[in-house]
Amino acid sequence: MALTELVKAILPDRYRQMAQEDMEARVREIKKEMGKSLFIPGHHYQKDEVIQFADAVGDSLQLAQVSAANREAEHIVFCGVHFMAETADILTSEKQTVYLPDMRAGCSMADMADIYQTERAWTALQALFGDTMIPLTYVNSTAAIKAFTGRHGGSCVTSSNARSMVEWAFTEKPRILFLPDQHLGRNTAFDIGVPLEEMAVWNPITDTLEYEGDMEKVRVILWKGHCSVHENFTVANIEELRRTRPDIKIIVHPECRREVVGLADDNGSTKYIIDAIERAEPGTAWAIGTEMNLVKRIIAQHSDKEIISLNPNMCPCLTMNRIDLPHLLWSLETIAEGKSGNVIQVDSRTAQEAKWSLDRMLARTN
């Protein structure tokens, strides 16, 4: 981001000085004034102070799809992180504009795979393995990485459909390059029967393949990236609960390490976790391994069950939490005044190639 753009993106002081009730009242007023022309999608990991104003709550791809389907909405104020707003821009029409309330709201995982690293990796891996690979990218990736998979015949995946998409990929090529989350890739491949010894790790910092053994046996190349939130759930967390609370059931997200997923009672996407707790019998006890804002919300919604975080020292996703009430109000007032600020716009070529990747996924999972 250029310096002039960065200066424009800094929250004006007056929003920091406003009382919360005044900000809330003003947001409600703007929503009423703008009516159906305004749509606010809110990701599950957002703070309650933001979620209370969301017109839809869900996972990133779901929210992008809902935004695209809402043809009456001219202004999409996406309360999530940058790659989510990019996906919304890719899927929405030219008559719709997508905004991110705070341009600093990124994703550390998505940032672990940039397009320059990925192009270098692809060249090096083709030298090793020839034309035997198909790239898959978790939707938690930049538009440029989605476009990369699109133009190389690959696809996006979500944590809900990763298994079916990995199975599809193996019908296309004998090897998979999985970006940018090594843990989701490893857990998914393991679940469909690929042994750990047939998985290698590409290190984008050193531009090297981390693997010991016969290269011909490599079937999955995992990008060395991870979610900084889900990496903080550990084997020690599970062992402590097994010792002190053998009655508690442990459910985690597949972005957690393989060892953690293997020791948990269950694992699945955010929606899967929410649905599992919803279905659970009253009086049951659960430890959840996912982002803390969501865990707190689940606790508040299910007072008939005992629910805790798998890691008692967890904090919410720091980049997601950059979207707060002051930034939301600032974004809405900017739009209401007819000004342009914090607009997310993916260039047409990148958007088209990224859509190929998304469409391949949607054709097989919707």
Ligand code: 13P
The other form holds:
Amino acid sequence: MALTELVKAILPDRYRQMAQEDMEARVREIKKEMGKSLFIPGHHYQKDEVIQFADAVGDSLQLAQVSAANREAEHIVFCGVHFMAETADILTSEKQTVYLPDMRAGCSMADMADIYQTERAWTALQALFGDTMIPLTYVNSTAAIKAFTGRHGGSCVTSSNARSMVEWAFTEKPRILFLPDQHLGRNTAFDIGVPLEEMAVWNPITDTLEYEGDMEKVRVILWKGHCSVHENFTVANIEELRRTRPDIKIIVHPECRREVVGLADDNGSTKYIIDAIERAEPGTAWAIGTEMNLVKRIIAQHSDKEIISLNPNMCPCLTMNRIDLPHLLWSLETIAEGKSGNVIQVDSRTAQEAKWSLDRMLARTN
Ligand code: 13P
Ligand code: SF4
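Mind pulling up the form predicted together with the named molecule next to the form predicted on its own we just looked at?
Now the complete complex, all chains and molecules, led by this one.
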């Protein structure tokens, strides 16, 4: 980013000095003035101070669906991370503009696969496996990786539909390259019956395939990426709870390691976790392995149940947390003044190819 762009992307000081009530009042005012021309989608991991203003709250799949369905909002202020705002830009029309209130709100997992590494991996893997692979990418990836996936006949997946998308991919080709989250890929493939011995790991740093065994047996190639938040939930956390609280049920996000998911009672996307707690009997006790803002919100909404974080040192997603009330207000005031700032715009060729992979997913998901 050029220096002038960088300066434009830094929150002006006056927002840091404003009182919370004043900021809230101003956001309310702008929302009222702009009406339906403004749409604010918010991911479940966003802070309460932001989520209170969201017009739609959801997991990655739901937010992709609402963005695709919305045709009336001229301005979409995305409260989530960069790849989600890119997805919204790809799925909305040219007349709609998508903004990310803080351009530093990236995703460390999405950053673990870049397009150059991916092209190199594809060439090397094709030399090993020929034309037997289809790429699947978790939506937590850059638009360029989604475009790569689209070009090669593959699809996006989210944690809500990974299982059905992996099943679909196997009807297309005998092998899957799954980017960039090795854990979601491994957990999902394992769930549908692929043994761990049939999964290899592609290391994008060394450009090598990590696998010991008969190459012919490899059915899933997992990109060596992970979520730095969900890796903080450990087998030790589960063992400790099983020892001290045998009554407690453990539910985790499938971005957690295989061993953690294997020992938990249940796993699923953020929406799945929310629904499971919603359905649970009053008086039951739960430990949740996912991001802290969401766990705190679930705790606040369910005083009839005992809910704790699986990791007592709760794990925030630092990049999700970069979207806060001052940044949201700054973004809205910039738009209300008719200026442009923090716009997320995927170039048209990348967007077109990325849309193929998103459309394949959306067509196969309710
Ligand atoms: P979901 O909300 O789709 O479960 O995704 C979790 C996540 O890590 C988003 O970055
Ligand atoms: Fe990325 Fe993990 Fe944060 Fe989700 S929780 S945005 S995967 S770093």
